[in-house]
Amino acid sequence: MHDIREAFGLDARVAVVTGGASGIGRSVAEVLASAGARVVLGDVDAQGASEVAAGIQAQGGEALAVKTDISQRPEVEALVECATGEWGGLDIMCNVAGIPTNGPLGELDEAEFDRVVGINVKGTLFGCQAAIAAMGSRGGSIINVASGAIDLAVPNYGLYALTKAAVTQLTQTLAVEVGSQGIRVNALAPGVTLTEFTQRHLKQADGSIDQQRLDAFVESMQKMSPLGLVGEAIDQAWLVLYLASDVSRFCTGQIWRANGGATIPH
């Protein structure tokens, strides 16, 4: 018999989560902390990250927050160094932070290209590089976040999809390169998940959510899933817990899709 709690447990392990102030990143940080991990949250939203860390501490967990712009390599390295300096190592690296962008590829501005690639691609690479250096030969788990946009060609989402496709190739190549060090590298390709990230189009002039448009959006997304569901951040966080824990020891270089079946070929 296997001890399931021990298998999924992360007691005394050290995790870094970028984008930890909100959405999927916040849920990931809270779930990992609940499983026993010591968590360092990195985000450009320093106040939001600090509030999440304080909430984890209030529940008896261990967490720190560091203001981090992942497009800047020194800031990513400092984020990881905070974890290793405070708790002596790094076991789990979750590269969640990313930004959306909209518009047709034919009209894509070079400055926008550089901005989005700088965060979504370079930021993920910097996180992986810092994690590999910190993990060394002791092993660990790196979890990147791509997107369901890699599976469907949707007008006006081309640049975003391009960067997330790059994350999947980055993930698979790194998995081959660092497997001998005991480091596993996997990626999520989340389906529609109700967070600030996905609801940005539904806001009114005063910043509040237009409930009628939200209801219509949810209904349209539910129709894409055989389950009739729209995801929540926790659905992605549970998958991260699996990939961070020992139960996924035989899993690397894979793209994991918690998306309600929305991309099943018809």
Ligand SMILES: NC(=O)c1ccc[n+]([C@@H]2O[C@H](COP(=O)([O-])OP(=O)(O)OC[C@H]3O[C@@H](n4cnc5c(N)ncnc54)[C@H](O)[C@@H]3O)[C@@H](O)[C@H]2O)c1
Contents of the next structure:
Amino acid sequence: MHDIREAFGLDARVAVVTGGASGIGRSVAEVLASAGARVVLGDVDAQGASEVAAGIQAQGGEALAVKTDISQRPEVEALVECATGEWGGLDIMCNVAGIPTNGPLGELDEAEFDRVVGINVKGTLFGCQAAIAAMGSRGGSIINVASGAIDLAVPNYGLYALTKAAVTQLTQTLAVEVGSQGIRVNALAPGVTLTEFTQRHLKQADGSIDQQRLDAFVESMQKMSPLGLVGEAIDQAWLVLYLASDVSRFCTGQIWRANGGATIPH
Ligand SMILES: NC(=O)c1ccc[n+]([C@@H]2O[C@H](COP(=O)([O-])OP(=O)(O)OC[C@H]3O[C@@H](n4cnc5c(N)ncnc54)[C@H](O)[C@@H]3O)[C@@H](O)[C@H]2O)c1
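Please could you give me the other form, the form predicted in complex with the named molecule, since above is the form predicted on its own?
Full assembly next; the chain just shown is listed first.
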């Protein structure tokens, strides 16, 4: 018999989660804190991150929030320094923050290219770099977030997909470069997950979700999954718990696809 609590437990581990104010990042922060980790949430949405941290504290967990724009290297370094300064080290780095964008590649504007690459690619790289510096030779687990978009060529998603393809490549290369330091680097490639990110086009003038359009969207996305499912943020957070804990000590440089089977050619 195994002690499952001990195997998946993160007592006294220190974690940083970018994008922690909403969606997948929020769920990741809450799950890691539930497993015993001390969590620092970084997000441009300072108020949202503070509210999530307060919610974790109210449940008896340990969490802090730091306003962070991941496209700015000094801000990412300050986020990681907050974790090491407060709790003496860094064990888990979750680079979750990312943004969507739409439009055909043939008409792509250079400013939009720079903006999205700045957040999705540079922001993720800055997070990895700051984490590697903080982890040193003590080891740790870095978890990046790519997308199911890396497996498909979907019109109007080209820029988003290329930024996420870059995240998978940097994940694999870094895993090889820092493996000897005991640092593992993995990436999620989430399938369609109901968050602010996916529901932004389904809003009415007053900001509320248009239920009819949401139902139609969910139905069309369910058809892509052999399980007939659309994901929830917690589906990704459970995977992060596995990758953050020692049970995944043999896993690095991999792309993890919790996506309802949607990208299986079928
Ligand atoms: N929702 C999906 O279907 C889906 C699918 C595949 C991949 N993803 C990826 O998952 C990640 C999280 O997405 P989500 O669905 O939870 O979206 P979300 O919009 O709910 O959350 C994203 C969070 O990132 C923050 N953020 C945005 N830009 C930032 C910046 N420059 N610096 C710091 N924080 C910033 C936002 O404020 C927000 O809190 C993203 O990287 C996204 O590309 C999402």
